[in-house]
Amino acid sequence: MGNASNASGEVELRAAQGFLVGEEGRGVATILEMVSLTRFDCMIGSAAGMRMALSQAMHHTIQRWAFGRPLVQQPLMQNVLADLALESEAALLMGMRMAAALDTDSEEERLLARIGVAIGKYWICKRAPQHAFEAMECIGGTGVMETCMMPRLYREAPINAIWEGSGNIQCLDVLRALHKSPQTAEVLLAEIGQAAQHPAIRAGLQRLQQRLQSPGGDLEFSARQLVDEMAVLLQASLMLRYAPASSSEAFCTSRLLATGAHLYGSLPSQTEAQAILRRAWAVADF
(Lines of atoms letter the chains of each structure in order from A and count residues from 1; the text may use other names and numbers.)
(Lines give C-alpha, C1' and ligand atoms only; values in the text may rest on other atoms or scores of the structure.)
Protein backbone atom coordinates (compact mmCIF):
# COMPACT_ATOMS: atom_id res chain seq x y z
CA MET A 1 0.00 0.00 0.00
CA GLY A 2 1.07 3.61 -0.02
CA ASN A 3 1.17 6.45 -2.47
CA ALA A 4 1.58 6.17 -6.23
CA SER A 5 3.45 8.06 -8.97
CA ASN A 6 5.45 9.98 -6.38
CA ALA A 7 8.75 11.19 -7.84
CA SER A 8 11.62 9.42 -6.10
CA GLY A 9 15.05 8.08 -6.95
CA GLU A 10 18.40 6.87 -5.72
CA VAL A 11 21.25 9.35 -5.81
CA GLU A 12 24.73 8.11 -6.69
CA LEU A 13 27.58 10.43 -5.75
CA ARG A 14 30.75 10.04 -7.83
CA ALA A 15 33.78 12.20 -7.09
CA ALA A 16 31.39 14.64 -5.41
CA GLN A 17 32.64 17.65 -3.47
CA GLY A 18 31.04 18.39 -0.10
CA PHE A 19 30.69 21.60 1.85
CA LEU A 20 30.08 21.95 5.56
CA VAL A 21 26.62 23.48 6.04
CA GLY A 22 26.61 23.60 9.84
CA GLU A 23 28.86 23.51 12.86
CA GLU A 24 31.11 20.44 12.83
CA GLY A 25 29.87 17.77 15.20
CA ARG A 26 26.33 19.17 15.22
CA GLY A 27 24.95 17.49 12.13
CA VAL A 28 21.69 16.34 13.74
CA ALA A 29 20.97 19.83 15.12
CA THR A 30 21.61 21.31 11.67
CA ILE A 31 19.40 18.87 9.81
CA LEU A 32 16.58 19.37 12.33
CA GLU A 33 16.14 22.89 10.95
CA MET A 34 15.25 21.28 7.62
CA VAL A 35 13.09 18.65 9.30
CA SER A 36 10.92 21.37 10.84
CA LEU A 37 10.12 22.65 7.36
CA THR A 38 9.38 19.22 5.93
CA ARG A 39 7.14 18.46 8.92
CA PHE A 40 5.34 21.68 8.09
CA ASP A 41 5.02 20.37 4.52
CA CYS A 42 3.30 17.28 5.93
CA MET A 43 0.80 19.48 7.77
CA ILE A 44 -0.03 21.45 4.64
CA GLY A 45 -0.18 18.31 2.50
CA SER A 46 -2.69 16.66 4.84
CA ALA A 47 -4.76 19.85 5.06
CA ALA A 48 -4.81 19.98 1.27
CA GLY A 49 -5.90 16.34 1.14
CA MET A 50 -8.77 17.15 3.49
CA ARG A 51 -9.88 20.00 1.27
CA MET A 52 -9.80 17.81 -1.84
CA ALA A 53 -11.72 15.04 -0.08
CA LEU A 54 -14.34 17.56 1.06
CA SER A 55 -14.61 18.94 -2.48
CA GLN A 56 -15.17 15.46 -3.90
CA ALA A 57 -17.86 14.70 -1.31
CA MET A 58 -19.59 18.04 -1.82
CA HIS A 59 -19.53 17.72 -5.61
CA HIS A 60 -21.08 14.26 -5.44
CA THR A 61 -23.79 15.02 -2.89
CA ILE A 62 -24.91 18.15 -4.73
CA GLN A 63 -25.60 16.10 -7.87
CA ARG A 64 -26.75 12.80 -6.36
CA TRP A 65 -30.47 12.63 -5.59
CA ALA A 66 -32.19 10.34 -3.09
CA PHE A 67 -35.72 10.41 -1.68
CA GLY A 68 -36.73 13.26 -4.00
CA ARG A 69 -33.93 15.74 -3.29
CA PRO A 70 -30.14 16.10 -3.52
CA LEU A 71 -28.11 14.32 -0.84
CA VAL A 72 -26.65 17.64 0.24
CA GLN A 73 -30.13 18.70 1.37
CA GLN A 74 -30.59 15.63 3.58
CA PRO A 75 -30.15 16.68 7.26
CA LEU A 76 -27.88 13.81 8.31
CA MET A 77 -25.67 14.25 5.24
CA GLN A 78 -25.47 17.96 6.02
CA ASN A 79 -24.21 17.07 9.49
CA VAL A 80 -21.44 14.89 8.07
CA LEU A 81 -20.43 17.33 5.34
CA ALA A 82 -20.44 20.32 7.69
CA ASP A 83 -18.26 18.39 10.13
CA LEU A 84 -15.80 17.53 7.35
CA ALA A 85 -15.77 21.20 6.34
CA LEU A 86 -14.98 22.31 9.90
CA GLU A 87 -12.09 19.85 10.14
CA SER A 88 -10.71 21.02 6.81
CA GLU A 89 -10.88 24.71 7.71
CA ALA A 90 -9.34 24.19 11.16
CA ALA A 91 -6.46 22.24 9.59
CA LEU A 92 -5.86 24.99 7.05
CA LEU A 93 -5.90 27.71 9.69
CA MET A 94 -3.39 25.84 11.83
CA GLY A 95 -1.14 25.34 8.82
CA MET A 96 -1.31 29.01 7.83
CA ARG A 97 -0.62 30.12 11.41
CA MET A 98 2.51 28.00 11.49
CA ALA A 99 3.51 29.36 8.08
CA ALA A 100 3.31 32.89 9.51
CA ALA A 101 5.38 31.84 12.54
CA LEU A 102 8.04 30.23 10.34
CA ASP A 103 8.24 33.37 8.20
CA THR A 104 8.86 35.70 11.18
CA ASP A 105 12.14 36.36 12.94
CA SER A 106 10.75 37.24 16.40
CA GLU A 107 11.68 34.98 19.29
CA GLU A 108 8.03 34.44 20.27
CA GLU A 109 7.11 33.28 16.78
CA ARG A 110 10.16 31.03 16.64
CA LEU A 111 9.09 29.36 19.87
CA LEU A 112 5.53 29.02 18.64
CA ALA A 113 6.75 27.34 15.46
CA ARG A 114 9.05 25.10 17.50
CA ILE A 115 6.15 23.53 19.38
CA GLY A 116 3.29 24.29 16.99
CA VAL A 117 4.73 22.49 13.98
CA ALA A 118 5.14 19.29 16.01
CA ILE A 119 1.58 19.62 17.35
CA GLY A 120 0.15 20.31 13.92
CA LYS A 121 2.11 17.63 12.16
CA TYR A 122 0.86 15.08 14.67
CA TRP A 123 -2.75 16.18 14.80
CA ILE A 124 -3.59 17.13 11.22
CA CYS A 125 -1.84 14.10 9.76
CA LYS A 126 -3.62 11.85 12.27
CA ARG A 127 -7.03 13.28 11.38
CA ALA A 128 -6.56 13.02 7.61
CA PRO A 129 -7.12 9.24 7.09
CA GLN A 130 -10.48 9.19 8.90
CA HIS A 131 -11.46 12.38 7.07
CA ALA A 132 -10.70 10.76 3.70
CA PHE A 133 -12.63 7.64 4.66
CA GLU A 134 -15.70 9.63 5.70
CA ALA A 135 -15.63 11.59 2.44
CA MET A 136 -15.37 8.29 0.57
CA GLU A 137 -18.42 7.02 2.42
CA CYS A 138 -20.37 10.15 1.41
CA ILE A 139 -19.74 9.22 -2.21
CA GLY A 140 -20.70 5.60 -1.69
CA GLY A 141 -19.79 2.69 -3.95
CA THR A 142 -18.13 4.76 -6.65
CA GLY A 143 -15.91 6.26 -3.96
CA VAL A 144 -13.95 3.02 -3.74
CA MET A 145 -13.51 2.57 -7.49
CA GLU A 146 -10.07 3.27 -8.92
CA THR A 147 -11.68 5.49 -11.56
CA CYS A 148 -12.57 7.88 -8.72
CA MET A 149 -10.05 10.16 -7.00
CA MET A 150 -10.92 8.95 -3.50
CA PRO A 151 -8.90 5.70 -3.46
CA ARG A 152 -5.76 7.67 -4.20
CA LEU A 153 -6.55 10.24 -1.52
CA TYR A 154 -7.24 7.42 0.93
CA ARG A 155 -3.93 5.71 0.15
CA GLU A 156 -2.06 8.99 0.45
CA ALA A 157 -3.66 9.98 3.76
CA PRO A 158 -1.50 7.87 6.14
CA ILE A 159 1.78 8.77 4.43
CA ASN A 160 2.28 12.18 6.03
CA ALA A 161 1.55 10.79 9.49
CA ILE A 162 4.49 8.38 9.14
CA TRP A 163 6.85 10.51 7.06
CA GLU A 164 9.36 12.75 8.91
CA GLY A 165 8.51 11.26 12.28
CA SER A 166 5.44 9.28 13.31
CA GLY A 167 2.87 10.39 15.87
CA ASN A 168 4.91 9.22 18.84
CA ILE A 169 7.98 11.10 17.60
CA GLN A 170 5.98 14.33 17.29
CA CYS A 171 4.53 14.01 20.78
CA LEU A 172 7.96 13.30 22.26
CA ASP A 173 9.27 16.33 20.37
CA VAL A 174 6.59 18.47 22.04
CA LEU A 175 7.76 17.19 25.44
CA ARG A 176 11.36 17.90 24.44
CA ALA A 177 10.47 21.47 23.46
CA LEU A 178 8.66 22.03 26.77
CA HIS A 179 11.66 20.68 28.70
CA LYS A 180 14.44 22.46 26.82
CA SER A 181 12.59 25.74 26.22
CA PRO A 182 9.89 26.22 28.88
CA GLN A 183 8.95 29.52 27.21
CA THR A 184 7.31 27.52 24.43
CA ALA A 185 4.47 26.67 26.81
CA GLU A 186 3.98 30.35 27.64
CA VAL A 187 3.90 31.31 23.96
CA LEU A 188 1.45 28.53 23.10
CA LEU A 189 -0.86 29.42 25.98
CA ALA A 190 -0.75 33.09 24.95
CA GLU A 191 -1.67 32.16 21.37
CA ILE A 192 -4.63 30.07 22.52
CA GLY A 193 -5.56 32.75 25.03
CA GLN A 194 -6.30 35.27 22.29
CA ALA A 195 -9.74 33.65 22.13
CA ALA A 196 -10.15 33.14 25.88
CA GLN A 197 -13.35 35.19 25.84
CA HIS A 198 -15.10 31.99 24.76
CA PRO A 199 -16.08 29.97 27.86
CA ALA A 200 -15.12 26.59 26.33
CA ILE A 201 -11.65 27.83 25.40
CA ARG A 202 -11.22 29.58 28.73
CA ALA A 203 -12.04 26.37 30.58
CA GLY A 204 -9.80 24.28 28.33
CA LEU A 205 -6.97 26.78 28.70
CA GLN A 206 -7.19 26.61 32.48
CA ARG A 207 -7.05 22.81 32.39
CA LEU A 208 -4.05 22.90 30.08
CA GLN A 209 -2.24 25.46 32.26
CA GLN A 210 -2.77 23.33 35.36
CA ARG A 211 -1.57 20.26 33.53
CA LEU A 212 1.61 21.96 32.35
CA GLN A 213 2.34 23.47 35.77
CA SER A 214 1.78 20.20 37.65
CA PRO A 215 2.20 17.40 35.10
CA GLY A 216 2.50 14.58 37.62
CA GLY A 217 2.67 10.89 36.79
CA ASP A 218 4.41 9.62 33.69
CA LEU A 219 4.18 12.53 31.27
CA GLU A 220 5.57 10.49 28.39
CA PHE A 221 2.91 7.80 28.83
CA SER A 222 0.13 10.38 28.38
CA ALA A 223 1.94 12.55 25.82
CA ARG A 224 -0.62 11.94 23.09
CA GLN A 225 -3.47 13.01 25.34
CA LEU A 226 -1.60 16.23 26.15
CA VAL A 227 -0.87 17.03 22.50
CA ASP A 228 -4.46 16.20 21.50
CA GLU A 229 -5.62 18.83 23.97
CA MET A 230 -3.12 21.40 22.73
CA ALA A 231 -4.06 20.82 19.11
CA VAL A 232 -7.81 21.14 19.53
CA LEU A 233 -7.51 24.23 21.73
CA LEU A 234 -5.19 25.89 19.23
CA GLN A 235 -7.52 25.08 16.34
CA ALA A 236 -10.55 26.32 18.31
CA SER A 237 -8.77 29.58 19.09
CA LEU A 238 -7.90 30.10 15.42
CA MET A 239 -11.45 29.27 14.32
CA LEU A 240 -12.88 31.83 16.75
CA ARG A 241 -10.51 34.50 15.49
CA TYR A 242 -10.71 33.88 11.75
CA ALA A 243 -13.86 31.89 10.90
CA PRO A 244 -17.54 32.99 10.99
CA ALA A 245 -19.49 32.42 14.20
CA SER A 246 -21.51 29.61 12.59
CA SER A 247 -18.30 27.64 12.00
CA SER A 248 -16.37 28.54 15.14
CA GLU A 249 -19.25 27.81 17.49
CA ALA A 250 -19.92 24.44 15.90
CA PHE A 251 -16.22 23.57 16.13
CA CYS A 252 -15.91 24.57 19.79
CA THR A 253 -19.13 22.85 20.82
CA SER A 254 -18.35 19.59 19.03
CA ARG A 255 -14.65 19.41 19.90
CA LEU A 256 -14.35 21.06 23.31
CA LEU A 257 -17.69 20.41 25.01
CA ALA A 258 -18.64 16.98 23.68
CA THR A 259 -17.74 13.87 25.67
CA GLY A 260 -16.01 10.87 24.15
CA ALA A 261 -14.29 10.50 20.81
CA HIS A 262 -15.54 12.83 18.09
CA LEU A 263 -16.80 10.95 15.03
CA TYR A 264 -17.66 12.96 11.94
CA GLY A 265 -21.38 13.64 11.63
CA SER A 266 -22.03 14.18 15.33
CA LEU A 267 -22.45 17.97 15.33
CA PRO A 268 -25.04 19.26 17.85
CA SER A 269 -28.56 20.05 16.68
CA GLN A 270 -28.11 23.84 16.95
CA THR A 271 -25.35 23.78 14.31
CA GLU A 272 -25.89 26.11 11.35
CA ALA A 273 -24.91 23.37 8.90
CA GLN A 274 -26.21 25.10 5.79
CA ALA A 275 -24.17 28.24 6.53
CA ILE A 276 -21.06 26.10 6.98
CA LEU A 277 -21.69 24.28 3.71
CA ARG A 278 -22.36 27.49 1.78
CA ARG A 279 -19.01 28.78 3.02
CA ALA A 280 -17.26 25.53 2.09
CA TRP A 281 -18.70 25.49 -1.42
CA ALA A 282 -18.81 29.30 -1.90
CA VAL A 283 -22.43 29.39 -3.07
CA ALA A 284 -25.50 31.26 -1.87
CA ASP A 285 -27.67 28.16 -1.75
CA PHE A 286 -27.95 24.53 -2.91
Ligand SMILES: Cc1cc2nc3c(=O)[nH]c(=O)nc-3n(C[C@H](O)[C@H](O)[C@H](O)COP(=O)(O)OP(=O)(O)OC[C@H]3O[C@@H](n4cnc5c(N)ncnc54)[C@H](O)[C@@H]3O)c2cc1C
Contents of the next structure:
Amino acid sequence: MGNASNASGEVELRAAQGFLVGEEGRGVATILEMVSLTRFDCMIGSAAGMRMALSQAMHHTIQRWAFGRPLVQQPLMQNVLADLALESEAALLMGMRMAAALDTDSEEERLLARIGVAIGKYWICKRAPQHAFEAMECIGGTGVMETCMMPRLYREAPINAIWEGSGNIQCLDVLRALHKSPQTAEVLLAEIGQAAQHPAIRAGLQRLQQRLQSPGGDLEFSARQLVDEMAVLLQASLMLRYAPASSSEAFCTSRLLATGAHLYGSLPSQTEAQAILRRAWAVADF
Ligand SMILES: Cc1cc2nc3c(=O)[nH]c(=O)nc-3n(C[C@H](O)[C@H](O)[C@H](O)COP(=O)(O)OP(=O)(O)OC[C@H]3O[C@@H](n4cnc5c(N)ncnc54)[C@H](O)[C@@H]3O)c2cc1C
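The form predicted in complex with the ligand, contrasted with the form predicted on its own above:
The complete assembly is shown below, putting the previous chain first.
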Protein backbone atom coordinates (compact mmCIF):
# COMPACT_ATOMS: atom_id res chain seq x y z
CA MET A 1 0.00 0.00 0.00
CA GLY A 2 2.76 2.41 0.91
CA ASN A 3 6.50 2.45 1.38
CA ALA A 4 6.99 1.92 -2.33
CA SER A 5 10.47 3.36 -2.63
CA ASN A 6 12.19 2.47 0.62
CA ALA A 7 15.74 1.22 0.18
CA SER A 8 14.97 -2.09 1.91
CA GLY A 9 16.59 -5.37 0.95
CA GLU A 10 16.86 -9.06 1.67
CA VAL A 11 20.30 -10.59 2.02
CA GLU A 12 21.29 -14.23 1.70
CA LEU A 13 24.47 -15.12 3.58
CA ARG A 14 26.13 -18.24 2.14
CA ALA A 15 29.10 -19.86 3.90
CA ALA A 16 29.58 -16.61 5.76
CA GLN A 17 31.62 -16.37 8.93
CA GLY A 18 29.67 -15.17 11.97
CA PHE A 19 30.73 -13.65 15.27
CA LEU A 20 28.72 -13.61 18.46
CA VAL A 21 27.82 -10.01 19.21
CA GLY A 22 26.20 -10.78 22.57
CA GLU A 23 26.11 -13.41 25.24
CA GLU A 24 25.37 -16.94 24.08
CA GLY A 25 21.69 -17.80 24.61
CA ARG A 26 20.72 -14.11 24.90
CA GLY A 27 20.19 -13.37 21.23
CA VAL A 28 16.79 -11.70 21.59
CA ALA A 29 18.02 -9.49 24.44
CA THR A 30 20.98 -8.47 22.27
CA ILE A 31 18.97 -7.67 19.17
CA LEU A 32 16.51 -5.68 21.28
CA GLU A 33 19.24 -3.08 21.87
CA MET A 34 19.16 -2.43 18.13
CA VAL A 35 15.38 -2.76 17.94
CA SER A 36 14.84 -0.03 20.53
CA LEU A 37 16.76 2.33 18.24
CA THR A 38 14.71 1.40 15.18
CA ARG A 39 11.54 1.78 17.27
CA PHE A 40 12.82 5.21 18.16
CA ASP A 41 13.27 5.86 14.40
CA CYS A 42 9.58 5.04 13.96
CA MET A 43 8.57 7.67 16.52
CA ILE A 44 10.75 10.31 14.94
CA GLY A 45 9.62 9.34 11.43
CA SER A 46 5.95 9.61 12.37
CA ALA A 47 6.52 12.93 14.16
CA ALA A 48 8.26 14.19 11.01
CA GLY A 49 5.35 12.97 8.86
CA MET A 50 2.97 14.95 11.08
CA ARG A 51 5.05 18.09 10.71
CA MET A 52 5.09 17.69 6.92
CA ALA A 53 1.32 17.09 6.84
CA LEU A 54 0.78 20.21 8.96
CA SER A 55 3.02 22.25 6.66
CA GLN A 56 1.05 21.11 3.62
CA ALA A 57 -2.25 22.01 5.31
CA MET A 58 -0.98 25.41 6.46
CA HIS A 59 0.52 26.24 3.09
CA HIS A 60 -2.76 25.48 1.33
CA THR A 61 -5.12 27.19 3.77
CA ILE A 62 -3.08 30.40 3.82
CA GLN A 63 -3.54 30.76 0.07
CA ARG A 64 -6.98 29.32 -0.53
CA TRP A 65 -9.91 31.73 -0.17
CA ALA A 66 -13.40 30.42 0.61
CA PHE A 67 -16.44 32.33 1.88
CA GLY A 68 -14.69 35.67 1.51
CA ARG A 69 -11.40 35.13 3.31
CA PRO A 70 -8.42 32.79 3.41
CA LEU A 71 -9.27 29.39 4.89
CA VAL A 72 -6.66 29.91 7.60
CA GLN A 73 -8.77 32.80 8.90
CA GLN A 74 -11.98 30.76 9.13
CA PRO A 75 -12.55 29.97 12.84
CA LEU A 76 -13.44 26.31 12.38
CA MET A 77 -10.43 25.74 10.14
CA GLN A 78 -8.27 27.46 12.76
CA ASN A 79 -9.52 24.94 15.29
CA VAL A 80 -8.55 22.00 13.06
CA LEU A 81 -5.15 23.45 12.11
CA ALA A 82 -4.29 24.41 15.70
CA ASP A 83 -5.19 20.91 16.86
CA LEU A 84 -2.96 19.38 14.17
CA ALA A 85 -0.17 21.74 15.26
CA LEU A 86 -0.51 20.70 18.92
CA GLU A 87 -0.33 17.02 18.02
CA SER A 88 2.72 17.61 15.87
CA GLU A 89 4.54 19.58 18.56
CA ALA A 90 3.72 17.04 21.29
CA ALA A 91 4.99 14.21 19.06
CA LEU A 92 8.20 16.08 18.35
CA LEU A 93 8.78 16.83 22.05
CA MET A 94 8.24 13.20 22.98
CA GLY A 95 10.67 12.10 20.28
CA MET A 96 13.30 14.63 21.39
CA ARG A 97 12.90 13.66 25.05
CA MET A 98 13.54 10.01 24.17
CA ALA A 99 16.51 11.06 22.02
CA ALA A 100 18.00 12.82 25.05
CA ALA A 101 17.35 9.76 27.24
CA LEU A 102 19.00 7.44 24.71
CA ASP A 103 21.98 9.80 24.52
CA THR A 104 22.50 10.09 28.28
CA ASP A 105 24.56 7.63 30.26
CA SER A 106 22.62 7.43 33.53
CA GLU A 107 20.48 4.66 35.00
CA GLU A 108 17.38 6.89 35.26
CA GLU A 109 17.59 7.91 31.62
CA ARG A 110 18.19 4.31 30.54
CA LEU A 111 15.04 3.26 32.40
CA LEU A 112 13.08 6.17 30.95
CA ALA A 113 14.14 5.20 27.43
CA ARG A 114 13.32 1.54 28.14
CA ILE A 115 9.66 2.32 28.81
CA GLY A 116 9.33 5.64 26.96
CA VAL A 117 10.39 4.36 23.54
CA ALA A 118 7.72 1.62 23.65
CA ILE A 119 5.09 4.16 24.78
CA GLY A 120 6.13 6.71 22.16
CA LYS A 121 6.47 4.22 19.32
CA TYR A 122 2.95 2.99 20.04
CA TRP A 123 1.33 6.38 20.52
CA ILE A 124 2.93 8.63 17.91
CA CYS A 125 2.70 5.99 15.18
CA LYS A 126 -0.95 5.39 16.06
CA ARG A 127 -1.80 9.11 15.95
CA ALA A 128 -0.10 9.66 12.58
CA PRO A 129 -2.66 8.19 10.10
CA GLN A 130 -5.59 10.25 11.43
CA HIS A 131 -3.35 13.32 11.49
CA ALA A 132 -2.41 12.77 7.82
CA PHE A 133 -6.05 12.30 6.91
CA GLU A 134 -7.14 15.53 8.62
CA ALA A 135 -4.34 17.45 6.93
CA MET A 136 -5.46 15.97 3.62
CA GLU A 137 -9.02 17.12 4.30
CA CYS A 138 -7.79 20.68 5.01
CA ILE A 139 -6.53 20.71 1.43
CA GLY A 140 -9.87 19.46 0.12
CA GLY A 141 -10.19 17.71 -3.23
CA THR A 142 -6.67 18.59 -4.32
CA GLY A 143 -5.43 16.72 -1.25
CA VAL A 144 -6.38 13.34 -2.70
CA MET A 145 -4.72 13.94 -6.07
CA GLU A 146 -1.63 11.82 -6.68
CA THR A 147 0.13 14.92 -7.99
CA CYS A 148 0.30 16.36 -4.46
CA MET A 149 2.25 15.04 -1.50
CA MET A 150 -0.67 14.03 0.68
CA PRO A 151 -1.52 10.59 -0.79
CA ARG A 152 2.03 9.43 -0.22
CA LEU A 153 2.12 10.80 3.33
CA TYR A 154 -1.23 9.16 4.01
CA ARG A 155 -0.21 5.78 2.63
CA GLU A 156 3.05 5.86 4.57
CA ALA A 157 1.41 6.82 7.84
CA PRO A 158 0.27 3.38 9.10
CA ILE A 159 3.54 1.62 8.29
CA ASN A 160 5.59 2.88 11.22
CA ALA A 161 2.89 1.53 13.53
CA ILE A 162 3.04 -1.94 11.99
CA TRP A 163 6.71 -2.66 11.60
CA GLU A 164 9.33 -3.05 14.30
CA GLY A 165 6.62 -4.49 16.53
CA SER A 166 3.00 -3.46 15.97
CA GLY A 167 0.84 -1.50 18.41
CA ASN A 168 -0.17 -4.41 20.63
CA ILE A 169 3.41 -5.62 20.81
CA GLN A 170 4.54 -2.19 22.07
CA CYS A 171 1.85 -2.23 24.74
CA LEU A 172 2.86 -5.73 25.82
CA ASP A 173 6.45 -4.48 25.90
CA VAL A 174 5.41 -1.71 28.30
CA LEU A 175 3.88 -4.39 30.56
CA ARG A 176 7.09 -6.42 30.29
CA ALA A 177 9.18 -3.39 31.23
CA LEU A 178 6.94 -2.69 34.25
CA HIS A 179 7.15 -6.32 35.33
CA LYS A 180 10.89 -6.87 34.81
CA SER A 181 12.08 -3.42 35.91
CA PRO A 182 9.47 -1.88 38.21
CA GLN A 183 11.74 1.19 38.53
CA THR A 184 10.65 2.13 34.99
CA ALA A 185 7.27 3.14 36.48
CA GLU A 186 8.94 5.32 39.12
CA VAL A 187 11.12 7.06 36.54
CA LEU A 188 8.15 7.66 34.23
CA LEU A 189 5.98 9.06 37.03
CA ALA A 190 8.84 11.34 38.12
CA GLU A 191 9.27 12.58 34.55
CA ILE A 192 5.55 13.36 34.21
CA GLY A 193 5.57 14.84 37.72
CA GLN A 194 7.97 17.57 36.61
CA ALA A 195 4.85 19.46 35.52
CA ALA A 196 2.81 18.51 38.60
CA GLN A 197 2.10 22.17 39.33
CA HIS A 198 -0.67 21.84 36.71
CA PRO A 199 -3.91 20.44 38.19
CA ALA A 200 -4.65 18.27 35.14
CA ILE A 201 -1.25 16.60 35.48
CA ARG A 202 -1.70 16.10 39.23
CA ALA A 203 -5.10 14.47 38.69
CA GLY A 204 -3.78 12.34 35.82
CA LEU A 205 -0.76 11.22 37.85
CA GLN A 206 -3.02 10.17 40.69
CA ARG A 207 -5.15 8.09 38.31
CA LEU A 208 -2.09 6.50 36.75
CA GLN A 209 -0.50 5.72 40.12
CA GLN A 210 -3.70 4.04 41.29
CA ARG A 211 -3.92 2.01 38.11
CA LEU A 212 -0.31 0.89 38.46
CA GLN A 213 -0.68 0.01 42.14
CA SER A 214 -3.88 -1.98 41.78
CA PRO A 215 -4.36 -2.78 38.11
CA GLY A 216 -7.27 -5.19 38.61
CA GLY A 217 -8.79 -7.29 35.83
CA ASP A 218 -6.80 -8.63 32.93
CA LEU A 219 -3.69 -6.48 32.49
CA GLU A 220 -3.13 -7.55 28.89
CA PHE A 221 -6.74 -6.90 27.93
CA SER A 222 -6.52 -3.25 29.03
CA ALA A 223 -2.87 -2.61 28.11
CA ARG A 224 -3.77 -0.06 25.43
CA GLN A 225 -5.80 1.97 27.92
CA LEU A 226 -2.84 2.09 30.27
CA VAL A 227 -0.35 3.06 27.57
CA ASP A 228 -2.71 5.70 26.10
CA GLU A 229 -2.88 7.31 29.52
CA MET A 230 0.88 7.23 30.00
CA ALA A 231 1.51 8.68 26.54
CA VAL A 232 -0.87 11.61 26.83
CA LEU A 233 0.33 12.49 30.33
CA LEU A 234 3.96 12.39 29.23
CA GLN A 235 3.20 14.58 26.22
CA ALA A 236 1.20 17.02 28.35
CA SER A 237 4.04 17.26 30.86
CA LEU A 238 6.53 17.97 28.07
CA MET A 239 4.22 20.57 26.50
CA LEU A 240 3.89 22.34 29.85
CA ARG A 241 7.65 22.46 30.23
CA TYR A 242 8.75 23.30 26.70
CA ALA A 243 5.87 24.94 24.79
CA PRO A 244 4.22 28.33 25.36
CA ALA A 245 1.17 28.45 27.64
CA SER A 246 -1.21 28.99 24.68
CA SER A 247 -0.20 25.58 23.30
CA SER A 248 0.24 23.61 26.51
CA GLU A 249 -3.07 24.77 28.01
CA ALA A 250 -4.96 23.83 24.86
CA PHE A 251 -3.20 20.46 24.82
CA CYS A 252 -4.07 19.72 28.47
CA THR A 253 -7.67 20.87 28.15
CA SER A 254 -8.36 18.92 24.97
CA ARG A 255 -6.39 15.75 25.81
CA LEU A 256 -6.60 15.44 29.60
CA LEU A 257 -9.79 17.19 30.65
CA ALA A 258 -12.19 16.70 27.75
CA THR A 259 -14.44 13.67 27.76
CA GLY A 260 -15.22 11.45 24.80
CA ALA A 261 -13.11 10.51 21.79
CA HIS A 262 -10.76 13.23 20.63
CA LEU A 263 -11.26 14.12 16.99
CA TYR A 264 -9.13 16.90 15.51
CA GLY A 265 -10.86 20.27 15.43
CA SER A 266 -12.57 19.99 18.80
CA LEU A 267 -10.40 22.40 20.81
CA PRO A 268 -12.42 24.33 23.42
CA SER A 269 -13.59 27.88 22.69
CA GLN A 270 -11.04 29.59 24.98
CA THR A 271 -8.16 28.21 22.84
CA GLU A 272 -5.69 30.81 21.56
CA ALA A 273 -5.75 29.25 18.10
CA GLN A 274 -4.10 32.21 16.35
CA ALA A 275 -1.13 32.10 18.70
CA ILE A 276 -0.74 28.35 18.11
CA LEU A 277 -0.90 28.86 14.34
CA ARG A 278 1.59 31.75 14.35
CA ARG A 279 3.99 29.50 16.25
CA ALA A 280 3.39 26.59 13.85
CA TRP A 281 4.08 28.76 10.80
CA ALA A 282 6.76 30.90 12.50
CA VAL A 283 5.14 34.18 11.44
CA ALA A 284 4.06 37.28 13.32
CA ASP A 285 0.71 37.33 11.51
CA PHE A 286 -1.17 36.00 8.49
C1 LIG B 1 7.41 -2.50 4.48
C2 LIG B 1 7.93 -3.45 5.52
C3 LIG B 1 9.29 -3.67 5.64
C4 LIG B 1 9.79 -4.55 6.61
N5 LIG B 1 11.14 -4.71 6.70
C6 LIG B 1 11.63 -5.62 7.57
C7 LIG B 1 13.05 -5.88 7.65
O8 LIG B 1 13.84 -5.23 6.96
N9 LIG B 1 13.49 -6.80 8.52
C10 LIG B 1 12.63 -7.54 9.30
O11 LIG B 1 13.07 -8.38 10.07
N12 LIG B 1 11.29 -7.31 9.24
C13 LIG B 1 10.77 -6.40 8.41
N14 LIG B 1 9.40 -6.19 8.36
C15 LIG B 1 8.54 -7.03 9.20
C16 LIG B 1 7.85 -6.27 10.32
O17 LIG B 1 8.76 -5.98 11.37
C18 LIG B 1 6.67 -7.14 10.81
O19 LIG B 1 5.75 -7.24 9.73
C20 LIG B 1 5.99 -6.51 12.02
O21 LIG B 1 6.84 -6.51 13.14
C22 LIG B 1 4.71 -7.27 12.41
O23 LIG B 1 4.95 -8.63 12.56
P24 LIG B 1 4.15 -9.71 11.69
O25 LIG B 1 4.00 -9.23 10.29
O26 LIG B 1 4.80 -11.04 11.90
O27 LIG B 1 2.70 -9.69 12.31
P28 LIG B 1 2.13 -10.62 13.47
O29 LIG B 1 3.17 -10.88 14.51
O30 LIG B 1 1.43 -11.77 12.87
O31 LIG B 1 1.08 -9.61 14.10
C32 LIG B 1 -0.21 -9.40 13.53
C33 LIG B 1 -1.00 -8.57 14.51
O34 LIG B 1 -1.16 -9.30 15.73
C35 LIG B 1 -0.76 -8.51 16.84
N36 LIG B 1 -0.21 -9.40 17.86
C37 LIG B 1 0.87 -10.22 17.76
N38 LIG B 1 1.06 -10.85 18.94
C39 LIG B 1 0.10 -10.43 19.79
C40 LIG B 1 -0.25 -10.71 21.15
N41 LIG B 1 0.46 -11.57 21.89
N42 LIG B 1 -1.31 -10.08 21.70
C43 LIG B 1 -2.04 -9.21 20.99
N44 LIG B 1 -1.78 -8.90 19.71
C45 LIG B 1 -0.72 -9.51 19.11
C46 LIG B 1 0.25 -7.51 16.28
O47 LIG B 1 0.31 -6.32 17.07
C48 LIG B 1 -0.34 -7.24 14.90
O49 LIG B 1 -1.34 -6.25 14.99
C50 LIG B 1 8.90 -5.27 7.44
C51 LIG B 1 7.51 -5.05 7.33
C52 LIG B 1 7.02 -4.15 6.38
C53 LIG B 1 5.53 -3.93 6.29
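Between two forms, the rigid core is defined as the largest C-alpha subset superposing within 1.5 Å. Residue numbers count along the first chain shown, from 1. Only a predicted model underlies this, so the values are computations on that prediction, with no experimental measurement involved.
Core superposition places the C-alpha of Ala16 2.4 Å apart between the two forms.
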